[in-house]
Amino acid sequence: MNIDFSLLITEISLAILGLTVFTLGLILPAKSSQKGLGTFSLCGLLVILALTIASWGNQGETLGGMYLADYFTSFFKILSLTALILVILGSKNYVNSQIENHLEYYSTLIFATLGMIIMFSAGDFITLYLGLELMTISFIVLTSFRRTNGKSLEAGMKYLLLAGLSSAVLLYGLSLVYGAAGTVFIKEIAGNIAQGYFNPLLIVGLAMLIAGFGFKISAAPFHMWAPDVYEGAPTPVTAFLAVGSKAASFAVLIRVFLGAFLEMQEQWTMLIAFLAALSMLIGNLTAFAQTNIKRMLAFSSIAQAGYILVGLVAANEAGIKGVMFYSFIYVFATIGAFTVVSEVYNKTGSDDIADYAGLSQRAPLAAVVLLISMLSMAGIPPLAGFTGKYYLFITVVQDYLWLVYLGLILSMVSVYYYLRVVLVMFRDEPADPAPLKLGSTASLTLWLTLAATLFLGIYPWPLAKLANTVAIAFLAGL
C-alpha cells in the first residue's frame, strides 16, 4: 500500500509537535521553564497552520482510500487549528496560574486536535472511530485537569462515563451499517445504496449514529453532560470543547450522512429536524434559569448545535455552506466569550454572573467583547452570527418553514438571557472598583475575536464564497 505523505503534512506535524512539547516538558521540569511551552506550542501551531494553508490545493486519497484530503478537510483543518491557536493565546495567564502540568496540558490539546482532523479526514469507519477516540480520551484528561478541584474531577468522571456510553452506541451503529452494507468505506456504502441495495438494519444503524454523534455535538436530548462538564472543566478546555469538538463532529456528520446516506435522505432528515428543534428549544429556555455564566454558555451551546443542524437538514450545497460558515464564525464568538470568562475567573475566582457587576468599568475591553460575542450568538445584525443564521435558515424555508419560525423566535428569546449578563456588566456597580487588568495575550485574543466577529458580519463574502466553493467540490466528489 502506497502512502502519499504529502497529504499528511498537517497530521504528521501535529504529532511531532505534540511529542516535542511533551519531551521538552520532561527535560525542563521547573515550572518557570515550563511556562515557555505555551509560546513554543503557539509558534509550532502557527507554522502548521501556514503549512496547511499552503497545501490547500494538494488533494487526493491515501492508505487505500482510508484517508481523504480534499477541500472539505482542508477547511476544517484550518478551522480546528485557528480555534486551538486562539484558545492557547487567550488562556496563557489562566494556565500559568491555574494549571500545574503544562507539558501534559499543551500536548494533550495538540493530540485532541489531531484526533479531530483524523475524524473528518476518514474515508472509512475504522479510521473515523480511531480519530474520535483520540479526541474523546484527550478531552476526558483535559476536563479533569485541575486535580484538586472537586468540580473538575466530577466533570471528568461524568464525561468519561457518558462519552463511553455514547461511543459504545456509535460503534454499535457503525457495526450495524457495516453488517447491512457489507463495507466500512463511506463511498462504497453510498454506491451500494445507489444501486438499490437496502437492508432494514441500515435504519437502526442510522438511528444509533445520530444518537452517538448527537452526544458529541451536545444536541438535545443527548446534552445531559454539557452543563456540568462546561462548568467543571478548566475554562480554556471548555472553550475548545465548545468549538473544536463540535465543529469536528459536524464535519463528520456531513461526511457520513451526505457521503454515504444521501440516497436515504427521506429516512433521516425529519429526525435531524426534530433534534434541531428540540436543541434550540431546550438550550434557549433552560439558559434562563442559570446563574453561572459557564452553565449559561453551555445551554447556549446546545441551542447553537440546533441552529447548525438546520444546515444538515437541508442536505444540499447551501446547507453544507451554512454549516461551514456558521461553524467558523462560531469559533470567534465563543472563544471571545470564554476568554473573558477565563480572565474574570483568574482575577475573582468566580463564574457567577453576579460577580460580573461593573465589568464595563473594571475592564471595558472585556465587557465590550462579551457583549458583541453574545449578541452575535443571538443573531443580532450586523454581527457575524446574524449572517450565519441567515445562511442556515434560508436553506430550509421551502420544506421546513416551521423550523425557520421556531429558530427565529428562539433566537429572539436568547437575547433576554444574554442581555441579563450585559445589564449586570454595564448597569450594576462593582463590589470591587479596582481595574481588572487583562494579560497582553488575552487582550490580543479579544481584539482578534472582536475584529473577526464584526468583519465577517459586515463583509461575509470572502468566507461565504470559500465555503460555497468547498461545498460544491464536496458534492462533486460524492
Given for the second form:
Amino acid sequence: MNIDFSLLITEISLAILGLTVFTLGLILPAKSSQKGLGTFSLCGLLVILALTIASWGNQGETLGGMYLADYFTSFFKILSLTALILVILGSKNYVNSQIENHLEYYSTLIFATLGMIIMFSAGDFITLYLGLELMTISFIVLTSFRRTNGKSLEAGMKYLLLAGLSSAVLLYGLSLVYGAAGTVFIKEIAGNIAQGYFNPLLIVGLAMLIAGFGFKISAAPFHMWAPDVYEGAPTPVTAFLAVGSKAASFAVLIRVFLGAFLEMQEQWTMLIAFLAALSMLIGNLTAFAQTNIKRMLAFSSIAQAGYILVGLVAANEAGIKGVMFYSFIYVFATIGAFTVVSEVYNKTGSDDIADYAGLSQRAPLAAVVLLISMLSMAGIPPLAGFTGKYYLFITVVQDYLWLVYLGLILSMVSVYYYLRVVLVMFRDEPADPAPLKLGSTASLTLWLTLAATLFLGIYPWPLAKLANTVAIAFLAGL
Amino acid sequence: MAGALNPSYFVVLSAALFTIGIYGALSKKNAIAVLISIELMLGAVNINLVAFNKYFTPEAFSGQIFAIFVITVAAVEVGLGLALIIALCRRRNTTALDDLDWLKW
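Show the other one: the form predicted together with the partner chain, since we just had the form predicted alone.
And the full complex, kicking off with our chain again.
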C-alpha cells in the first residue's frame, strides 16, 4: 500500500511534539526547569500551525481511504491548533501556580488535539472511533488533573462514566450502520444508501449516532455532564474542552451526516432541529440561576451548541459555512472569557460571579475582554457573534422559521444573564480595591482574542469567503 | 438450512446485552458497577461487529478489526476509570456515586 506521508504532516509532527515534551520533561532534572516546557510546546505548535497553513492545498486520501485530507480538514486543523496555542499562551500563570506535573499537562493537551484531528480527518468508522477516544481519554485525564482537589476528581469521574456510556451508545450505532450498509467507509455508505439500500437497522443506528455525538457537543438532552465537568476541570482545560472538543465534534457530525447520510436527510433533520431547539431553551434558561461563572459559561456553551446545530439542520453549503464560521469565532470569544476567569481565580481563588465586583477598576483589560466576549456570545452587533448567528439562522428561514424565531428570542433573553456579570464588574464596588495584575502572556492572549472578536465582527468577509469556498469544495467532494 | 444460526439471533442477543448494560449503567449506585455495565454494552457492540462481519462481508475483515480496537480502547478506559476510583477513594473515601455531590447548583 502506498502511503502519502505529505498528507499526514500535521498529525506526525503533533505526535512527535507530544512525545518530545513528555520525554524532555522526564529528562530535565529540576522541577523548576519544567516551566520552560510551556514555551517549548508553544514554539513547536506555532511551527506546526505554519506547516498546516502551508500545506493548505494538499488534498487526497491515504492509508487506503481510511484517512482524508481536504480543505475541510485543513480548516478545522487550523482551528484546533489556534485554540490550543491560545489556551497554552493564556494559561501560563495558572499552570505555574495550580498544576504540578507540567510535562503531563502539556503532552496530554497535545494528544487531545491529535485525537481531534484524527477524528475529523477519518475516512472510516474505525479511525473515527480511535480519534474520538484519544480525544476523550485525554480530556478525562486533563479534567481530573488537579488530583488533590476533590472537585476536579469528581468532575473527572463523572466525565469518565458519562463519556463511556455515550461512546458505548455511539459504537452500538456505528455497529448497526456497519451491519446495515455492509461497510465502515463513510463514502461507500453514502454510495450504498444512494442505491436504495435501505434497512430499519440504519434508522436505529442513525438515532444512536445522534445521541452519541450529541453528548460530545453537549447538546440537550445529552448535556448533563457539561456544567459539572466545566466547573470542576482546571479552567484552561475547560476552555479547550468547550472550544476544541466541540468544534471537532461538529466537524465529524458534518462529515458523517452529510458525507454518509445526505440521502436520508428527511429522516434526521427534524431530530437535529429538535436537539437545537431544546439546547437553546435549556442552555439559556438554566444559565439565569447560576452563581458560579464557569457553570454559567457551561450553560451558555450548551446554548451555543444549539445555535451551531441550526447550521446542520439546513444541511447545505450555507449551513456548513455557518457552522465553520461560528466555530471559529466561538474560539476567540470563549478563550477570551475563560482566560479572564482563570486569571481571576489565580488571584482571588474564587469563581463566584459576586467576586467579580469592581473588576473594571482592578483589571480594566480583563473586564473589557469579558464584556466583549459575552456580548459576542449573545450576538450583539457589530461583534463577531452577530455575524456568525446571522450566517447560521439565515440558512433555515425558509424551512424552519420557528427555529429562527426561537433563536432570536432566546438570544435576547441571554443578554440578561451576560449583562448581569457585566453589571457586577462595572457597577459594584470591589471588596478589595488593590489592582489585579495580569500575567504578560495572559494579557497577550486577551488582546489577541479581543482584536479577533472585534475584527471578525466588523470585517467578516475574508473568513466568510474562506468558509464558503471550503463548504462548496466539501459538498463537491462527496 | 432450517434451524441454522442466522444473523438475527446475534442481533437479538446483542440488543438484549446492550439493554441490560444500559439499565445497569443508569441504575447502579456504585462507580465500579457502572464501569462493569459499560463493559457489557461494549461486549454487545463486539458481538454485533463480529456477527455482521461473518454474515454480510465475509471477504473483508473490517468488523473484526473494529472489534479488536474496541476491546483495546475499553481496556484503556477501565484502567483510567479504576485509577480515578482509587484517587477518589483516597481523597473522598467513597465509591458511591450519590456522594459525588460537590458540584451542583
